[in-house]
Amino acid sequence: MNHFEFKFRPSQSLIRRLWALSGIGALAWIAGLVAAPDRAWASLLMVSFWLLSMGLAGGFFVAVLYACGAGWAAAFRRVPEAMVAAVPAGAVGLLIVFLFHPELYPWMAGHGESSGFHAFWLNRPFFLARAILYFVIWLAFSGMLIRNSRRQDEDGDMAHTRRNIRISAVYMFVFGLTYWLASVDWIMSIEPEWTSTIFGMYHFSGMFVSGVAVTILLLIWLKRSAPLRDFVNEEHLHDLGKLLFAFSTFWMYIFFSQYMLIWYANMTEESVYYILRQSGALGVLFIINIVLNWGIPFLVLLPIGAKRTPAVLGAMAVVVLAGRWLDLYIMILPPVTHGKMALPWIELCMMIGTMALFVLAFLRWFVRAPQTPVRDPLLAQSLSYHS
């Protein structure tokens, strides 16, 4: 299989405008911290965790496919293998936030009075090594089930792979109650009056469709600009496609299942999180967060054909990914403008910035090996895959 040996090289074209993409975004929060610190603040936090779980899918979705024995991804494992390297710009981004910046947190800024747990849990020593121990969790555990892989390369052992089946079984159980700490520390603590135990599969849900939404455009990108285009085909896509649309319903049903019970039980304590939201011009986005994290993907991908078109299951992708940055906003900024809405100039360009960065250090890291794992055992049954 020596003919597969070859890697990509993106042209210095492409390098340079992703650079500058990346620029604009810069440039972006520092005019948001003149003309309006808080915002530029939570912008950062915002697309920083956004960064971080899209390096996370793309982990999780590698272990994910050890565990089950999923063969048929093997010729494009590559992809969210790469996708890991936005985890250390992620991070870098989350701690500028904790560090510099630690009044986004009212908590930390000393306001309100907290007694018992919540006041053992949210303190900031503990908050910062926590989030410390996140990043080292997630790192070890996705950097060995990387090296293994890529190891395999270069012996083609098969100990590689089955001991990255025993890795990934205790990774799944650690990234899922780790991942559930954090967003709740990270971005349920902005609001610490208000609480929710299903917030964190809430945050699973989103990511993890966003982390499948990427994965389907980056290859649809490389599969078109050559890499992958003897790897990847329309089955493949049409097993991506069913993933976008079953976890984009997941998705709606956690959403449904957190607004449905605090809408139920109607406390003041809880309601008060989606007053705030259906307020004014926020509530025409609350709506809109729906249509494009669940309404539009549903009723899209429903026909199978639409699974298997490139063009339509990309664009899909894009309007999950729109949704999950809006999802987000809705999350972070309405506590810290107090429901005011002004043009998201800040955001966009951040976050433009942000998708820019993201393919920066997806291509670093893609360009390293092989584009696809060469002496994998399962490599056959994927390149004849058919579902």
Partner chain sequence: MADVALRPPLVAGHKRLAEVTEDICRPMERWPGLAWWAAFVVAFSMLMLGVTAVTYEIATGIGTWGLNTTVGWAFGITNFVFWIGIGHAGTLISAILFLFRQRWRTGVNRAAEAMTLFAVMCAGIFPVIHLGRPWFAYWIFPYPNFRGSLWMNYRSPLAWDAFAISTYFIISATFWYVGLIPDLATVRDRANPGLRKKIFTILSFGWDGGYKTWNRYEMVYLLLAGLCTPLVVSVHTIVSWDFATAVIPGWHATIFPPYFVAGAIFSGMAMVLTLMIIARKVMGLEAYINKRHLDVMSKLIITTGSIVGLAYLTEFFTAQYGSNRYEQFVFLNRARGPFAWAYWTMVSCNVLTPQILWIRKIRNSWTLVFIITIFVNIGMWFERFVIIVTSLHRDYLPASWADYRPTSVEIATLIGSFGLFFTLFLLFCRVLPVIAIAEIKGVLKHGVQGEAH
Contents of the next structure:
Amino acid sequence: MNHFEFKFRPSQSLIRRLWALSGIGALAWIAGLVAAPDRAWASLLMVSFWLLSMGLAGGFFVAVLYACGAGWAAAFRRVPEAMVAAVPAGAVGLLIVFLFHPELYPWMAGHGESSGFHAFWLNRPFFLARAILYFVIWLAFSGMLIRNSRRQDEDGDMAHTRRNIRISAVYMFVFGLTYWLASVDWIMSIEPEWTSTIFGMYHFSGMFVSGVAVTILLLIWLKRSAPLRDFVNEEHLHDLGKLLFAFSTFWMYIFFSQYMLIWYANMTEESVYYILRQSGALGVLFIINIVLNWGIPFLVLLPIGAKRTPAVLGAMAVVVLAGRWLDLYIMILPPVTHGKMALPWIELCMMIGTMALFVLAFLRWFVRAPQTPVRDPLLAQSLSYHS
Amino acid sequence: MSQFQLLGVFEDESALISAVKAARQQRLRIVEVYTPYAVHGLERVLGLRRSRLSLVCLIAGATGAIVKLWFEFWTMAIDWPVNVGGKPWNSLPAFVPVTFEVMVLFAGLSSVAALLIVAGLWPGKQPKLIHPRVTNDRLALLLEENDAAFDVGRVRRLLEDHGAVEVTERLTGEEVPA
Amino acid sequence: MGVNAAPLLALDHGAVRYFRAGARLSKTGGHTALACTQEHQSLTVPEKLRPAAGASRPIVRETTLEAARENGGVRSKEPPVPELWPPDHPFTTHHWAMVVDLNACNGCAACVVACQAENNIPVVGKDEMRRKREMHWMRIDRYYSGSPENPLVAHQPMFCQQCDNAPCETVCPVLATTHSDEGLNQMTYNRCIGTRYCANNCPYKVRHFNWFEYSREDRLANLVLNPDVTVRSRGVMEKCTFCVQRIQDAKIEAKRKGRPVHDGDIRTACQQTCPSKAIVFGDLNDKESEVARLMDNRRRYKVLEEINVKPGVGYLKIVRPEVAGGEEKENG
Amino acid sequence: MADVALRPPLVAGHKRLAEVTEDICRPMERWPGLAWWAAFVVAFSMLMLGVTAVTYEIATGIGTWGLNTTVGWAFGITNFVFWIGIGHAGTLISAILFLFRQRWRTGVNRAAEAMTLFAVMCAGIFPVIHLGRPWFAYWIFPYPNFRGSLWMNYRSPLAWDAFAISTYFIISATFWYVGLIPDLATVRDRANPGLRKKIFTILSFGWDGGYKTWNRYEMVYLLLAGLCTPLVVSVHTIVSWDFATAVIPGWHATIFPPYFVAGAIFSGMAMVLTLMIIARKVMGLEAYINKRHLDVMSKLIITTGSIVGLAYLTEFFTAQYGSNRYEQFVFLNRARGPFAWAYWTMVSCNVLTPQILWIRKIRNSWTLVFIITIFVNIGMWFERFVIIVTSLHRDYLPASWADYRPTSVEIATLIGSFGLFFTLFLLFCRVLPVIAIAEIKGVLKHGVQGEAH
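Right, the form predicted alone is done, so what does the form predicted together with its partner chain look like?
Below is the whole assembly, all chains and molecules, this chain first.
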């Protein structure tokens, strides 16, 4: 079997360093539990949701590539496939929060009265059952996609591609529904009185753009450090750069739609959300959030050359990721800290730890299969791709 | 001073591309290539620069956006401030949509205007067709003598070798019979 | 409505006799649609459409005498509503406002007629009435509560609430409806092009549109018009102005006499006519005014204040001997 | 080889360049047939009916429509949003798919762009004629005047709309015309000397096929596509803000922007398919508009239809999940109130019907897809009707609740807008190349030799 030649092993020292970084995150969390338990728990929710979202972004990206018959990306499809490894890790973190710190959700802790559908939807057993259901659906669908993709390495059968196209089409819709509900369940219900119908879409845009950013960073790294040197070229990066540009702008569009409509109507029950997040020091973060998620990437990636330069593109991917972190921070922390800003050492350390954990999970899955889908029918097209 | 020119007419883009490549290799002066559609990859073979019209688009768009945003603020908050529904004088979120539209309008119209100007196109301009079927199914390569070594016979053969179905000799600026 | 009843009158010893014996009712077999403004304003949320969050709407509110008298009848200070907009529109001179005592209102509709006469509001006729296009700037909304056999009735005079954060104003593309620096929501008729967005975006639906040219060149009929008020043409929006002509008149008068406008100098047409004195108009910036005092009343609430439009009209809750479900009750 | 199997050729039947020119230009050089005249007479009569209705309405007053104090917008604005939505698919096909290098677009983009223009014209009429005083419609623009400082209100979504629609029309027309120039030159050079040749000479700007111009032209085309993409999103977003900025429950929803955009693409795609299925039969363009277009566009219909369905679900769910009783009521009232029939028409036509396109057999049948697109067109009209009317007719104060019933004048106006649309489209089919000749020539070889791009 010639595909064993494609096997890639990360160095042990790298793995050790990544574990060390993850340890810092874990220690920060434990220290946080003592120093500022509310923040530590909220931060765990935040990092777990981020980790899960990155995994889901990988799976969704694979589904989109299959469903659109996008040949250009076949060569590096193993990267988003392996990103799915973050889903179980994130799910564990979320379950820890749901099981051991229900106080994060006022409705779970029994604050405030609710009735009717609100009470039916937001009750603990149903909430946990739904969470499990989402995890199962996501893992089942992305698992099927990955399995078929890997099996094709063995037999080169076109039927796997066809099957994956069908699975992807269904998954895209199932994913849209479940990710929206999950974001409502886990993030929006921290403030159970506040609602926004665009919330699911908002999270979707953030998830996808940061997923693309992570893919770009992994590609640049894997291209430099050998395994994808011959499979990834400037054209692939260029197209990913376009995606980063487009979805960063899409995020801005969704952000603006939500903010402008709430600002315009100025109804108290909606505007409290932004009033909390624009007061004091948080107001500065609010602006930085827009700058990171859209302002800088938009201006820098506008010229065509920037999207083809790995250094620039990688830098923008980092900026977008930082933006996503800040976005989640602004969404999750203020209701817990009541808008008071403290030095976010717990959040920052846990962020670094989660990043390391993400890379570890990614590598674990990435080494299990050849780093490129060797017998994919679209591989040739992907390798000779130029826009 | 009128120069001697040779026009090679092709039926197929691949023939044209190979002829262009050969002509460039032999350092012949290519006056222009005429095609019924935008042949992709030909710009690389011809060594044409990327058009800088995108710069026009960018500058016009940015100008439009800035001017409009300023104008909106000026009319709403400075020239004639009117209290509408208690909205702040500086209602930036509400000024964004029109700013965006005007940016697109400026950028789009300026780019097209710039194209028409630099390409010398205007309504009612009489076309100077190099070959009557060049907007239908023929691709044409126009070469011009660039030095004394320009050998008409050799160039004619080169064009024919690369699949030219028709080669005509002409002088600079010569009208084509309709 | 819309039928001439004069032939039924009879002259009896030089006086008009308003009754007649021997009338008989019989079925004509025909149908006619009633043109009635009252009927379709007495709707409540139908059973099958009742939402979970609360079947009734807090539009007409009731309270008990004990609750109303608590703390000397003065309402406790409320924290200011948090805002996304900077407060850059202060009302420095006057801030006109009105308070309606729902307890005093008996639904006689004299205010509606007074308003119509004062403000040259067109009479649109039976057909337009059936299409729900009555032009009254003021209407009496009627809500029922309690059992159908023995219902409790609440009357609520409804007219432009002169919101400080008026949703109607922001959406007008041509600045035909704007806010005055005295807190009035004002219409510029000759600037209106009739998009009707303002009426759609009005939560109280108190804006009225001239669907046709309602005014006519009728030299006799036009003698009843109030010369201080514009006659509106076709295609423009109109609504309650707080009798702005009277406000201006009083301001000019006060200026002429070199004194400030006193509380009570201005009386709107509806206020002037109300037999039970349920309507009070005045300047909120004058802390001694009756309207400012009533705004601090424990019974005072504002209709739809939860959507933060900052209405300029307060209502005083109805006092009932007992209110089902505790101290407060929301009807609608 | 696998690549070829997954991607059939774009143009069937190994056409040669001259054949392409011939195929596309021939129909417009012949005297129209009986079928065209019959269609034209019908469309023109519908247009005249509409002109009569609008003339009567403007002369008499907007009261000739069935609106009332509570329901200030209904049929007219429904038609406006409907037509704007139809227009969006044209831009989607020509601009967005161009950026995504979806080469199948070349078969349909010209007609789709023309459709955009005509749909925007139809749409643009409604905001003007629905005004109380339409003759003052120009007051919505900030023009210098002698009344002192009198501008307009940039905070109003209707003002944004005026800018968005006019920009959209101007840029779409420009984009369309820029795309036409090389083809107009082709038509010019085929024409015998005479009036036709003179007209096309003026229209084609002296295009001579020079490659330096082609190079710049391609750049400008790319720029316009890049501008049109956010533009088309912005236009329907702003249309959605006409409602979403309001405080009326059922209108004020943050999801409106992406939801309206998806709905616009959905309805527009259906209209493109409706028209193209007819046009390909009537005009004999079977080679250029083929099963692949049918398949891809059907898939786009399922995708956007499902997004729209998800948006319905989101709105309904969020209202019930939240604690706003007015919001909850509006959605219960939609499903069970007096306009429940319209609501369920919308749901069944927009969400349920397109789902049968998942079945490949149905997706491959011209007739069945045609029927489904008609359902989608109807459903999307009702979507706008439901959003506008059911939110308005029962809002905050039960005392001001009202009903709405369209009058014959409104229905005649709607018919008239269809008349205008089809009249313009039929004329377009007669006088201009319905398929982008130069672009089709550029992709002629695509797929045939397994060329990878």
